[in-house]
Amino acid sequence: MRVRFAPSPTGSLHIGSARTALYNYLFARHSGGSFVLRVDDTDLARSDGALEASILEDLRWLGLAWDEGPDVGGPSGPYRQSERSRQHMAAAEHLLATGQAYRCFCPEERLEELRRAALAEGRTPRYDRRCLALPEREVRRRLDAGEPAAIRFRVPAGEVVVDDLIRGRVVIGADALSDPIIVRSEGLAGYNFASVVDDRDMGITHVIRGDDHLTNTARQQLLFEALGGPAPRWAHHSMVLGRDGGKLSKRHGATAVGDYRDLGYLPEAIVNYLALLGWSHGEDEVLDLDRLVAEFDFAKLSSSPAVFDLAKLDWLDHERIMALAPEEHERRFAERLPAGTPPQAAAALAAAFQPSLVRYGDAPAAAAAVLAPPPAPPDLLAVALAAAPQLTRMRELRAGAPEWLTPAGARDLLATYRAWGKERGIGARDLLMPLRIALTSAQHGPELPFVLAALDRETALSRLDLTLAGNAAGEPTPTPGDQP
């Protein structure tokens, strides 16, 4: 078994591709086969190297590595489309040879005038075989002058049933196929023509794509014909939508691979995630790589679109990072922080936010509620100098501790703290609601051993020091030399 995955190198990689080519690294491995990259970059002047450095760079952040491609070589290269143009050129050869092709001199205009014309009438597009009858003589002649001409496929009579491994039989009428330009006028072929002459040529068995490409389809098992070797199977999954019914787009928000990257999502979770869309798999929905691998099935995958759910997304993400081991957890928590950052209130920050964090993206300003709040509002404020013995006392236990304090040792603090106010018959809350607010301006957040521990001894006892200064005059208590 032989698959591929084709992308064009005009844009980042969008994440419904990153399905298409799942899909086939799992059918590949689940086969015992070759999974192939090939770049499909015959659109020169949109195609850019720096965008196919970043298309196979997020292929291997989701883990999914090729057996055959342009960087790791292998016996069907070359894997650029762009190198191919003799192969192409040799099939195209023999299609005019056999009569399945034939020279179109048409200015673009011309072709330009049909297709408005067409749609004005309520008609799908088609060219009318105008330069089919030239004869050859006129088309020596012309192509002798320097006349720019492209070659056409020529389309048999007929209707065209493609047997797809997903949706069955499916029949594609006559009218909707055109006689398709298989080689520009500038030489390099187009798209359907190249995927064809370097599928056949790379042994490829099997093509896995969107149902938006069933149009396509049709062409190329004609082509595939027409060239005298078998078309592969295909296989055609439902295209990827927007909660609106609408085609995933940038309006939905993230759309690229790289974008969920950068927005601290796990590989782990974005290829589970994409796996489970349209594929029926009973009650289990937290599943690793090698269980996709050994329970891929054609029969399973659905034909019906499926809608792309960012919650469920984020579920399965969270319970990635859940699953994480501590030490793991804690070097991705710490390397999305600012430069700098302690790594005892790293160690500190990253246990305490585990059970809520959804993505590491939101990291930054997780730790940024504790590590740098902003000044407490009013009211808080209140609170907290309402409570200025409670503070006072949390003061000279926090001075008399070590600079930094393992979220055990600040538990112990604490313990004494509360201890203290007990004898007082200081409840919970009116000793530890005013001790979050001076230390984080704010009334929630992670539980205060995180806290403690998140701080070194210095910036806790600045921060109630703050907030002591305000008892009296709502501004910090003048030192020794200030003038009064």
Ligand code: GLU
Contents of the next structure:
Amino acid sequence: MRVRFAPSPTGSLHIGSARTALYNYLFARHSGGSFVLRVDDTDLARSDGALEASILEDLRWLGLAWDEGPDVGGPSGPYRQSERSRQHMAAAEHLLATGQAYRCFCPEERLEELRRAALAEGRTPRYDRRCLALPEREVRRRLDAGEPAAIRFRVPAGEVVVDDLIRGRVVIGADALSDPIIVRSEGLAGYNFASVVDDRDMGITHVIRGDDHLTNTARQQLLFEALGGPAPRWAHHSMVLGRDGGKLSKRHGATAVGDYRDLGYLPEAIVNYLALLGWSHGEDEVLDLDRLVAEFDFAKLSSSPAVFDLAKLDWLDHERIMALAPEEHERRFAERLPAGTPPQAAAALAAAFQPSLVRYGDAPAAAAAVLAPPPAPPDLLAVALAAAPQLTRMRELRAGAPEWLTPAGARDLLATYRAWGKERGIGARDLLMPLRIALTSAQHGPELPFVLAALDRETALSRLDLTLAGNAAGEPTPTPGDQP
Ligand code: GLU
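Starting from the form predicted alone above, please write out the structure of the form predicted together with ligand GLU.
Time for the whole complex; same chain goes first.
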């Protein structure tokens, strides 16, 4: 079994293309075959080396390692289509020599006219085969005179039946297939032809891609037959749609794999999510790559379009975060925080938020709510001010403790504070809520031991002092932007 993922380096890796790559990867690993990465860069004007590099990086980040490709080489190289022109031309010559292809001298303006006329009459635009009728002598003469000519494939009459591993038998009427240009007049092979020649030369046994390629597949199957080989097996998976039923695009939000990386999603959550989009599976939804490989089966893939559901991705990402080892989670959390964040603070906050974080991109805001809170609104400040004796006691306790508390140390400190309050008949709420407001300006947030462990002694004391000073002086907490 040999499969390939064949991105065009004309944009960054789209989430839908990543799903195509993933299915190819899963099938290759499931069947013990090879996963080939081929760069379809025949559109030289729009192809870009930097985009190629970014696509490879995104695939690596997702964990989809390939066995052969432009960077690692392999027995079927080169793995960039632009470097395979010789093979494309040889195959085109073969089709010309066997009468299955012909030269076309029609200028772009004429083709455009044909297109316009067809559309105006409600017909599918098709090439009218004017150049197929040219006598051999005239073709020679015009070529010798240096007239530019494309090469067209002569599509045989009759419908094309594509036997698809996901969709079953798909019939494509020959009317849909105009004689495609296989080599453009500048001498470069077009996508359909280059793809067939390369798939043949690379021994590709299964072509797995989106069902937006079905019409191309009909042309390609005919081209495989014309070149005298069997076509590979086809598997066309459904497309990913946005909530409104349109093809997933920028207006639905992030569409590039790199966008999701920047937002701080885990690659394993994305892979998990993409695999299960349009895959009928049991109760178990949190699956790692190994499980996905083991369970991959074309029969499980739906032929109906799948709707991209960000809430589901968020849920999977959250599940993945909760399942990470605490040290791994802490590393990922800390690397998102502003430079200079004390490691003790990062560690305490990482632990605080592991049970609730949805994506690592939320880490800076979660941490800032503790490390750099806004001033407390007056009503909350009043709650804190009403508890001056408690805050004064906490001030004493915190002043006598180390510069940084561990969460366990903070828990002990709070236990002492609560015991003190209990002796005086002060309930937990009247002890803890004023303290939380004094430290974070908010009524809700991570557990207090983590808050105390995230703030060094000086910071904790100064926040308590500020609140207490507000009490003594009856002044509201200054807000940033208040100039003296
Ligand atoms: N370069 C094509 C694309 O990006 C490849 C399609 C195929 O798998 O043949 O859509």
